[in-house]
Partner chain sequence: MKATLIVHRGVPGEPERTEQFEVAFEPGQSVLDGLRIVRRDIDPTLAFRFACINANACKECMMLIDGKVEYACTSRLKEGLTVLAPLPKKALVRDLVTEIVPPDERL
Amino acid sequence: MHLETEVLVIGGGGAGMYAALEAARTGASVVLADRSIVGRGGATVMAQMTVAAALGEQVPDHWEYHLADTLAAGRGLCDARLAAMLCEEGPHRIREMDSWKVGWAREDGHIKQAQAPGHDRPRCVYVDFLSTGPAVSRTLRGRVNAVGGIRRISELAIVDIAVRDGEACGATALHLSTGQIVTIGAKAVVIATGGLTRLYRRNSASANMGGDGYALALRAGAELIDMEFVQFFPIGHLAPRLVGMDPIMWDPFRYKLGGKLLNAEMREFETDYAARDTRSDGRYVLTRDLATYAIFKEVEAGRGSPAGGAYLSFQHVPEAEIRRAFGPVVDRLAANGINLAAQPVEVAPIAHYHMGGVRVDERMCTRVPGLFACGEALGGANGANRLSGNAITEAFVFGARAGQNAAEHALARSNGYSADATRCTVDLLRSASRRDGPNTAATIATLQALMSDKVGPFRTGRTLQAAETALMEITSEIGDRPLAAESPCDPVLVDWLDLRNMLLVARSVTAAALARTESRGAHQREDHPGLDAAWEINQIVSLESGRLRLRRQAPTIDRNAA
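Just the chain, alone, in the form predicted alone, possible?
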């Protein structure tokens, strides 16, 4: 099957839906494709947290204060142009979502704003502490459904970006439920596929966030930036068993009720590590990288909880106050055998977000003309560590920017698609008949264990070198011809295509982490502790003649730079 459109948006999460909306409002026809279900996959729909924006509804605020906090969390590596755009345009997008009836929580007639880690004042809006992401996704789905010119296609996995004469001109895809090959001609392509946390054994991501967009960008000729910086959410649920609830649900209740992190001695330990953050005054303001460090160090010292994490306790909070704060969640926890007034839960770091991604300019355009990126798929805005609450904000802001600029690019051009641009990938998919390779599902599990154990939140040169060797061995094992079960809905072929992407992205993360011989933000080298001023640089990854290449450049510190 062949489709034609002016703008192809790859990924139907928050950023992708916003990009599609803005492209359609600009006047372009849009195909919005997602490998799961449009509006119900990706990270946004899973988010239970808050959204950062300097609205100044309850306390005086300005976007430049938000920017200062964002840059501080980024440890000197933020692209100031992107960070400033995020902070300056964030309030407009929050108010736009408000006009679309998303349902931001209010107090005394004002949009309510909560304090979150790393912010200098209450700045983060929410719907409620467990439903912000679902409410955002539902609102955007409704807008997408109501706007003409957007064709939504679910269960469509993009395999490769089509490039003709150096310019993006469409894509080749696989319809997952039928096995049908689909080619798409487009005058502009937007990558909105989210991050890479599926690379790790314990993660908070949906199953389709294995770094697809990064691999698509690399193979199309674009560059990646800051790939070594993987953010681990410090208090992902560990024990007792929790069924039907998000493992990262604890953070808003922790800072709302003053939940305490305790070690095996039932002693609070966070302030032992607060001195590592010069902005900390002993309150709960440790950024996520520092909180992750604190828990890992307590476990390493033999003071961890039985399941290998730390305790999170609300036992000092009156039971009635817990119920007021948690509402019906208390009953859902009780169904899991958890009584917060009587027992702590165990928590531990979990792969949650990726600061790196596709390198773009202020128009969200890559170095490949016609190829754009937005949301978590792009890198540079967050530097070495993302400030809490910025993820959904960047989905709104960068999604809208990418959609508008992609539409303007598309409307100024004639269709450059040619069947020659998709022929190699079509031939690759048609050749899918091998059955002599490894078990692909088991190989994905092996890859996830490898990344968790060797390229996790704390690394050494030895573990990273071991990971590089193992990744190359796995790459050789799966080969360059697709494995398949030769059925219309072929999970073996899908796993092979996922491994093709995941391995390329895992190698990018590992190479960048091995090269950066310091500890900064979410990248912690146990053999190179502490910041090194010489490493206040970004690392850029490209794919040249099938080989990964690294180069370095100074961060863009002038937010007004062209």
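Please give the corresponding structure for the form predicted together with the partner chain, as opposed to the form predicted alone shown earlier.
Next up is only this chain, free of partner chains and other molecules.
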């Protein structure tokens, strides 16, 4: 089957839906494709709490203050143009969402803004109770359905971007529930596929977050930036098994109720580490990288909890207060056998967000004309570490920008699609076969374990080299023709296509991590502790004749640079 559109948006999360809306508003026809169901497959619907924007509703604020915090967290590596855009346009998008009735929590007639680590003042809006992501998704889905000109296609997994004469001209896709191969001609393509945290064993990811967009971009000829910076969320839920709740849910509990992090000796340990960071005042303001470090070090010193993390305790908070703050959530916890007033839970760092991603200019355009990126799929705005609450804001702001710019690009040119541009990938999909091969689901688990053990928050040259070798071995094990079972709805074929992407992306992360011989933000080298001023540099990954290539470039610090 073949489809034609002016703008193809890949991924229906917050960024993709905003891009589709803005592209349609600019006058282009849009296909919005998601490998899962539009608005449900990625991180956006799972997000539980804060969205950062300098609204000044709670206390006076200015986007320049938000920018200063964002740049400080990024440890010298932010692309100042993107960071400034995020902070300056964030308030506009948050108010636009408000006008679409997303339901930001209010207090005394104004939008309520909460304090979050790394922010200099209360800046984060949310929807009660722990409903930010679902509310955002529902609102955007409603808009996307309501405006004309957007064709939504769920279960359409984009396998490769089509490139002709160096320009993006569409894509090749697999429609999962029918097994059909679909080619799409488009005058502009927007990658809005979200992050890569599914590469890790302990993660907050959905099944669709294996980093497809990074692999799509690389194979299309675009570049990636800052791939070594994977953010680990320090207090991901570890034990007891908690079902039906987001594993990063303890963050809002800490904001509202203050919760204590304890080691096996039941002693608070955060302050031991807070003193080492000049940006910390010793309260619950450990940024994510530092808190991750603190827990790992406690576990390493033999002071971890039984499941291998730390205890998080709310036992000092009266039961009534817990109930007042979290209402129905308390019952969901009780259904999991957890009573916070009586027992601590166990938490550990889990892969949560990716700072790096597709390298774009101030128009969200990659080095491949016609190929744009937005949301978590894009890199650069957050540098070496992201502030909490910046990710959803970035999805809105960059999504809207990418959609508008892609539409303008598309409206100014004629159709450049030709079947030659999709032939290679169509042939690849047609070559899928049932044959003896590894269990693809087990191979993904092996890859995740490998990444956690060797390319996790703490790395050394030795573990990274071992990872490079192991990743190449898995790559040759799965072969270069897809493994398949039976069409349609073939989970083996999907695994194989996922592995094709995950392996390429994992290799990009590993190569960049190995080259960076210092510790900065979310990248911590045990064999190179401490920040090295000479490394105030971005690393850029590309794919040249099938090989990964790494180059260095000074960060863009001039926010008005063209």
